[in-house]
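Single chain ahead, written as structure tokens, the form predicted on its own.
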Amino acid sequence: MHYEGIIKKYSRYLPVSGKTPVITLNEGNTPLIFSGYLSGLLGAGFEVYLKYEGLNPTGSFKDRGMTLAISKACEEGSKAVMCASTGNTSASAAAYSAKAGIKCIVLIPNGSIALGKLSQAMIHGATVLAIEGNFDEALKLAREITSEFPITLVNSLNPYRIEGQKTGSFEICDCLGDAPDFHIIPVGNAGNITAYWKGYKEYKQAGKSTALPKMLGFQAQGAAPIVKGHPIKHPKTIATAIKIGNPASWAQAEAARDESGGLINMVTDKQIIEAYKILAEKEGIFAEPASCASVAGLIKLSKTGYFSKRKAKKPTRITCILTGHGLKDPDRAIKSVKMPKVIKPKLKLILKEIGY
């Protein structure tokens, strides 16, 4: 059967009806990858799963919420959506809203977004305003606007978008045939941590699974407003999609640890790379800096023997979310490793340097 996006799948658990115009690009069900290297690494007993979400039509899982958010958009007759973004966000909003033939403007932080994100929005027809200041004040902009103006604000802060972004966690129940043990996922706005742990309670309550992670977020070390407990007013972090200072949703993802018996935590930029060149080198698996905030989490915390203290007769399942694809900062990856060595076009040469 041809797949027709999160919205036809599951439809029974969304805030849909016949009425609303499903503006989709099919994205959602995106591969569950097992992790051979990173569950060695936690040894025996332990089985960790990536969530590739940088297979979604814009390359992140923000298509899952937007596609919601967009579609609710026109069904209530708007010719026009906002949003504040990093650059994920932007993208989807460009790329969907292009889909359903309506207007959009997009906010950025000058300087503070990764190119591959900025190209996306402007091909896609978006008005692009850079405005010289940070992402928390993007989105108060936006808010404004929104609010005076018939503009619809499709930040997460949009009940729709969680409502989309919830099916990643049904997605990973169906794959698996229940919920993981432990669910670790990259915090910036806070919104997908919220959605995934929205989605795991209903998936339960609905009888499609028996039980419910652990929710396990971390942010960025110098990006880490709920880990310090305060805003940060000028975040710094190489992993631009979670450089925010005050989440949107920061009360509703400590909801979801303290709920789950989980925790946010954060991990160094250093880390961050290490988690990333791991996933590309050792997986064949490329994804954006953000995305590896939760593998570095995970070996973070299997440093410290968080996990090894778990007993269970059956394997551990870890499941963590890459959010983003690497293609998203094409430049983080090109500081990331050596540059091609250039050599002359003998064949000699090049078998000395291929070792032959």
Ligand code: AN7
Given for the second form:
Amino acid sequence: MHYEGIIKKYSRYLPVSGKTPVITLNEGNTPLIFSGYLSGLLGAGFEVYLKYEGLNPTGSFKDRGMTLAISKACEEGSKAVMCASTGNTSASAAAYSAKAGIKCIVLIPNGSIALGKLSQAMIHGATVLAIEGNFDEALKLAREITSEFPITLVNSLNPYRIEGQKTGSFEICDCLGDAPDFHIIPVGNAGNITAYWKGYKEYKQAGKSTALPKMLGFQAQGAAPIVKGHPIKHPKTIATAIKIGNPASWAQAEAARDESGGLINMVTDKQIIEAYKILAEKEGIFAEPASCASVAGLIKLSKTGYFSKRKAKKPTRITCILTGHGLKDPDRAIKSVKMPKVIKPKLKLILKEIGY
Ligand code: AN7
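Alright, leaving the form predicted on its own aside, put up the form predicted in complex with the named molecule.
Entire complex below, previous chain first.
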């Protein structure tokens, strides 16, 4: 069967009807990749899987929520959508709006979004305004404007975003045959952890899985309001996607943590870059820095003995969500490695360099 995106695949779990115009780029159906290297770090009895959401059409998990948010906006007759964004939401909103033929306006924090994401919002024809302020200020403005004018807000405060994004859990359960034991995920505005938890609960309710994972969320240390227990006025991290000081779904993230018996913790930029390089060098997976907060969190917890050996005969399964593609932020990649050596086009010189 030709795959046509998450709405068609999971329509029975989503608020859609035969009348909903399906605006899709065939998002979802992303690979769940076994990581031999990370499983080995934890030792016998553990299996680590990477959900590579960077392989969605615009290169991030946002497409799962955006297909539904834009489809519902069209169903309701909306002609314009708006979002504030650290980059990926704007890229996705711009692409799906282009497909739908509606207007898209995005507010981004000036100077704080990765180049790939900015290029996406612009090439898809969105109206891009760079706010002299941070993401939290941009979101406040987007909420104010969309509550007064006939423009649909497509940030994750839009419930259809959460509904679409919960399909990530369905895919993981379908792939593993049941829910994993632990689910590790980066936390920024906290929509995705909210969505995954909702998805796991609903799939169990529907009899499609038998268990629920512990939800383990990771913020960047310089942008860790939930861990610290108060909003951060001037969040700081190289993981610009999660440079958020006052998450919109704060309470829902805490509920996911508490209901599942999980935790929300933080990782330093250094730990994020270490995980970024491990994924690239050991697994051949290029994920953007914010994505790697999940793997950095796994490594951090493994060192503290959090994943203690379990007696169960079955392996303990852990999924890490890699939320966005590494190509989103080429500047960061280049800053993290040595630049190529410039060399004269002479055979002998090249052979000498490569040791032959
Ligand atoms: C790669 O695009 O908030 O906790 O405006 O792009 O659901 O916010 C992006 C968030 C993780 C955090 N990883 O997810 C935006 C935006 C990547 C991201 C997150 C984002 P949430």
